[in-house]
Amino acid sequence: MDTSNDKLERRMYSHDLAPLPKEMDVIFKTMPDQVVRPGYTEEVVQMVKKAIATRKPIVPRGAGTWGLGGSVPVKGGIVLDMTAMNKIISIDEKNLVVTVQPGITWKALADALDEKGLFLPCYPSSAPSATIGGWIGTGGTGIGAYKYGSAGDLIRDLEVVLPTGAVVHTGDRFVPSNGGGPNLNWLFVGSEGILGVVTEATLSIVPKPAEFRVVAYSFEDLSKFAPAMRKVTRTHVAPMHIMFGDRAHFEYLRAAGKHAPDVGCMITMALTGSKESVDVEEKILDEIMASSEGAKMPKDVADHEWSERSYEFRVREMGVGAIPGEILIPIENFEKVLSEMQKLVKEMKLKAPTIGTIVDNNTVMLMPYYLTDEHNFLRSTAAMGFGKKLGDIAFENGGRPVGLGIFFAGNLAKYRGKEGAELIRSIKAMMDPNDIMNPGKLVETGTRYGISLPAFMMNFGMNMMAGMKRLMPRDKVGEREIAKLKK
């Protein structure tokens, strides 16, 4: 087991994708106390037990590839990387599971399965740094969910060493865990690692498709796409992914000197199956798009776009941050969501293009990312109230923000509704008696002085920060790459 007191390393461990400024630490301690790194079950159990006796808090954490603090300290303690636990424990071909530690990277485990001919039908956009383990923890959608579901579905079994010490298994490694009582996989899966630390996870895998194709397909912008998902949503077509750029996201791509297809949009499709299915579906696929005025893309274009899907923030090689906010909203809302989003982008002074994914038949997911200077407190804080304006968006079109973290802990009541927001804490306070397991994030917004901030304090905080950053100058960030683009 490695640990680490290092100060400069604790610093790295102090914050996700999302860049916090050090000036937030006047309210959270976000640098660890102590940084460890486990390489099996028994010394995480280790590690629980001394978190109890010495009233510590324990943070678990993957590749920190998340952006809302989930796994970032807000009352210093341990921080449990566990990417050293990142092996392979078996694939079993005959019954179509796979058992892995959690800090292996599903990439990592894609490319294993590949080898034997098998397939992984759900994986994060983050693939080859996001590990099976935070992904289970943050309960993401993620390449594949359309027609495979998301890694909850994925999940047979996973062993979780609760803040008690205790080894659980959570399901059966053959079967579903179907008629066998409430089915524990789901109550680890989006936890945020406040109720338990996932240590082995088996999941379902399938055999490799016999056809693999990507097409693309762009429109004039994304409202004028709506018609065809619409269409495409209610037929029988069932693309494996099907993920969505708009017109700033591949401008921005082009300024930072990236292969971008120059469009309104660009739609790319994944189709999976037989050679005479995958044929029939882009048929399907190109007759729809066709009739609403789209045009299809060449296959090098789509190929190149499906290569680069794990790397949206290319831009970030500008120099830039570019922060993403996420909200889930139904089909039926999509021009007006868009519409509201666009509106909000423009008041706010930012510069923010979207990406998105359709998550099932009836769920769009969009991800506008808004570029900031991340070195400028006032700026890049004020900008962080547009993840809330953004939200609020989503409530009111009958969606929602994905994710809490440290930052929404207050829209728990707005997703579950009061009562099932008490029954979460509850359950929180009955396996975590001595509140060691990554406190303040979820069922509250913990500080370092022991207290927690009300929902509507951080709500009226992430207001301010909106307003503020309406009063500023408009962002220029990016501006100049732009302009020599369009020169």
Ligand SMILES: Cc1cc2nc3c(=O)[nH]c(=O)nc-3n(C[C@H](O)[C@H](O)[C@H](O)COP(=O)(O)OP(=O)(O)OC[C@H]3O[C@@H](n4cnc5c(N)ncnc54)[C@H](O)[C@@H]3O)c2cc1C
The other form holds:
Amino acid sequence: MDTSNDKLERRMYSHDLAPLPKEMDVIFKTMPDQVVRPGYTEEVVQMVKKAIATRKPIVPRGAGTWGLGGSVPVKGGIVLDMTAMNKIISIDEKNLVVTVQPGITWKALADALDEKGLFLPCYPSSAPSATIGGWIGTGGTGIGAYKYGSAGDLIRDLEVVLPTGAVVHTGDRFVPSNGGGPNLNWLFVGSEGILGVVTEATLSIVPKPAEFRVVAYSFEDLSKFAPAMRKVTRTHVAPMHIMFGDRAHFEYLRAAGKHAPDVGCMITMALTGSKESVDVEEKILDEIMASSEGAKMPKDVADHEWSERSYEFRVREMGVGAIPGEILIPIENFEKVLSEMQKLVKEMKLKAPTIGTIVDNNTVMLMPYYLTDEHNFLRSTAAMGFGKKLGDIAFENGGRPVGLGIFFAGNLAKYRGKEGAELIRSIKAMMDPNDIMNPGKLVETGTRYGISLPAFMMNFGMNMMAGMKRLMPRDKVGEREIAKLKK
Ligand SMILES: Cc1cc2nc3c(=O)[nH]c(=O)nc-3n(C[C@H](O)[C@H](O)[C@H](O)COP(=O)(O)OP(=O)(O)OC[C@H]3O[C@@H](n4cnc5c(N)ncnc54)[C@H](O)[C@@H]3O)c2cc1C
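Please supply the corresponding structure for the form predicted in complex with the named molecule (the preceding block corresponds to the form predicted alone).
What follows is the entire complex, opening with the chain shown before.
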């Protein structure tokens, strides 16, 4: 087992995708005392037992590509970097299941399956670096969601080291866990590493489709595209994946020197099946899009967009931070949310390109982002205010923001109601009596002092940050970087 106490290395583990300004050290001890890379389940058990004995937190971490602080300590302790547990244990072609260690990336798994004529039905768009354990931990939606669901839908069985050091299997290897009591697989999906460490996952897979085709359409803007999309969701056409970007998104990409279309917005869909079924689906989509003033994009544009599906934030290559906010909303309220979001963006003096996906036939995921200097205390905290207000828009429209992590733990009762939130807190307390497993997240915003910040205080603080953002001068980081590139 590889262990490090090196200060620089520990510093690298004191943030995830979204660096925290150093001023936050007053509240959180994000620097771990030790970084450990286990190779086997038994080594994870050893570390959990050590954490219990020393009463130090233990924080499971994949690639750290999430931005809500799930894999960042709030009061030091041991960070358990799971990326050394990255083996494919078996690919069972007869039973269409694959068993892997949690530190393998989704892309490495997809590539290995592809070589055997098999297909990984869904994965996060961060697949080149995100790990299996990380996406199970966040329970997000991703590529393939529309037709095949998400990480939780793939899981047959998990091996989990519980906060007591016990090792459990949550499901059945070859068949789904229906009708076998409460489905324990799902207990760990989206549990953000607070209930245990996933050390092995058995996932269902599918044969590679005979036909895989990408089609794309452009519209004047997202509000024109919304009704067309609603029509698609009322048919039985089931693209594997549906994603879109608005004019500002493609403008930013072009400014950053990337190849991107000059359109009001573009929707890209991947179709899977037999050649005949894909032909039929494409024809239906062509008709719906044309009747809603959508223009079909050339095949090379569609294929290029698909090849870029894991690199939505290429604008970061300009050297500035992109702060995404992510919400899920009912498709019925698509246009209303777009208009409220645009109002918010204007009030906050932002340029906020928007990307998103259609998650299922009732749900849209919207992810506006903006460029800012994440190391600037005022600007990065103000960004959280934007996230809070965006979340409020989602709640008011029958949806919700995605993920709790450190800063949005106060939303738990809004997601699940007071009693539901209490139930989740009791499950955590029962499973982790020593409160060592990734404490201070999801059920509470913990601090380095062992006390948690009350939800009302977090919400008040976030609203203040949003107010502050409105008063601050316009964030010109994006424009400045683009101007530099144009010189
Ligand atoms: C460009 C880009 C695109 C993205 N696209 C998507 C997307 O399409 N869909 C989406 O949902 N998210 C997306 N994300 C967010 C993020 O990449 C995903 O949530 C990803 O799955 C996190 O994986 P990770 O290995 O980086 O996990 P980390 O960030 O390291 O951890 C995430 C959480 O999981 C827990 N965890 C990690 N490993 C384990 C384990 N073995 N056992 C128990 N808990 C564990 C951690 O404690 C933490 O709470 C994207 C991010 C980027 C930068």
